[in-house]
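Only one chain is given next, in structure tokens, and it is the form predicted on its own.
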Amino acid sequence: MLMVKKQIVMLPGDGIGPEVLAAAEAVIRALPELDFTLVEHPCGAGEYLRNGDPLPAATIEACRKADAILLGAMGIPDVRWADGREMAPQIDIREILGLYAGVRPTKTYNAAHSPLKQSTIDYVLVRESTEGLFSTRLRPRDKTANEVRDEMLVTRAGSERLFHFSFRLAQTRRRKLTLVDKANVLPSMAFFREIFDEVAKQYPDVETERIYVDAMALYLVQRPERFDVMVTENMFGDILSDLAAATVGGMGMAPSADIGDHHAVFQPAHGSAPDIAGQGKANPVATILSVAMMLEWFGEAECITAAKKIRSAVERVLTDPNHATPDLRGSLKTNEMTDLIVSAL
């Protein structure tokens, strides 16, 4: 068997991050076609408490050299910067490495896990991850001032690359792309839509529609089956992707990727959940599906085959509604769910 060799940086981070990354490693080791070198590097709020820097320069350098990055979770609620913001080195990594396309798939694996009891949810939300309302998050705050302003940044270059990515993704699925914006109120979003319309002319094989973000929040609950690929601004995508995860069982079912032209990070979309850290209650499915996304991004035939094996194993395990971790109203431990999926491989 031809074995694929890759160098993967592992960033366990905080809270349940190390637990779910252990599940990712178990799945990777169970696939004989993969010869991956997995190397852990420090990152996160815990690293700040230990050494004064949540994102060491050596970690960033390792990320630049790696074939891909697997991330667990970052952040501890009580560990904050002086201006009150929680430490979020995962956002720093996106901006430093130019990971502009935040890919958030949402799929039902068992209707019993969905509060909507909906079995046909299968779409991808693409979130712009380097601009938007997050653009001024590092601006120093004047604590003597009586107002604070955040700015929505939309650039032509940033939007064009995002839309091209999204149209190409739609071409690999059901050839439908929905723009989510607030172009009826915000000039930045009207500009965003103008650029979308320009880029859309280059993809006549993809059906397009445009929906305001508030209406999209409604539709994702009322009729999620109508959507295939959606693309939106940073903050809108941050909010809608959590709503989307809730419809299929919660954040433990939400894989994600942040992809640029040369680098990519793959991680569960959930946070560090310090309240359950070390208790074996974390759902590893989102992380395991993020591994499948990483393999698909590599593109080699062996990696794509391995990704299909992972998705098939997850589907077979979750077909049984009793195969559920506490977030899915079950009792399986993190390692027990991982073992079931590894066995299904």
Ligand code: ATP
The other form holds:
Amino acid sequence: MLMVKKQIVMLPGDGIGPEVLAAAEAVIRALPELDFTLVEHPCGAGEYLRNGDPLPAATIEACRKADAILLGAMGIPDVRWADGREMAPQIDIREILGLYAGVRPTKTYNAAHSPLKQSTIDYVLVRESTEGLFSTRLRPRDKTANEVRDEMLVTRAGSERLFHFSFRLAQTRRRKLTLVDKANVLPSMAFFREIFDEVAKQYPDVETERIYVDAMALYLVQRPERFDVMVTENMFGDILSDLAAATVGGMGMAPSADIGDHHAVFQPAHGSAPDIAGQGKANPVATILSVAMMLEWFGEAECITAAKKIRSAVERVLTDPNHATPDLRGSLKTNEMTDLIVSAL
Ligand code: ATP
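Next, give the form predicted together with the ligand, keeping in mind that what was shown is the form predicted on its own.
The complete assembly is shown below, putting the previous chain first.
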């Protein structure tokens, strides 16, 4: 058998991050076609407590050299910068490596996990990840001021690359792309829509529609089955992707990829979940599905086959209603769910 060699940087981070990355490692080790070197690097609020920097330069350097990065979760609630913000090296990495496309797939594996009891949810939200309403997040705040502003940054170059990415993704699926914006109120969003309309002309094979973000929140609950690929700005995507995750069982079911032109980070869409950290309660499925996304992004035939095996193993395991972690109203521990998926592989 031909074995694919890759260098993967692992950033376990904080809270449940190390617990779910252990599941990712177990799955990678169970696939004989993968000869992956997995090297851990420090990053996160815990690293700040240890050495004074949540994202050491050596970690960034290792990320630049790696074939891909697998990230657990970052953040400890009471470890904050002086202005009150939580440390978010996972967002810094997106900006440093130019990972502009936040790819958030939402899919039902078992209708019983969905509060909507929907078995037909299968769409991908693409969230712009380097500008939008997060653009001024690092601006120092004057604590004496009675007015604070955050700016919504929309650039032509940033939007064009995002839309091209989204149209190309739509071409690999059901050829339908929905723009989610607030073009009826915000000038930045009207600009965003104009650029979308221009780029759309280059993809006549993809059907397009435009929906305001408030209506989208409604439709994701009322009629999620009608969507395939959606694209939106950073903050709207942040909010809608958590809503989307809830419709298929919660954050433990939501994988993600942050993709740029040269690098990519794969991680569960959830945070460090301090409420359940260290208790073996974390659902590892989001992380395991993120590994499948990484393999698909690599693109080699062996990787695509391995990704298919992971997806099929997850599907088979989750079909059984007894196979559920506490977030899915079951009692399996993180390692028990991981073992079931590894056995199914
Ligand atoms: P962030 O802002 O860093 O994305 P957050 O504050 O939005 O994080 P999460 O850490 O994602 O929050 O947790 C939100 C809820 O989802 C918590 O109740 C947490 O326990 C739950 N949760 C998150 N991830 C998992 C998981 N893998 N398995 C089970 N429950 C999870």
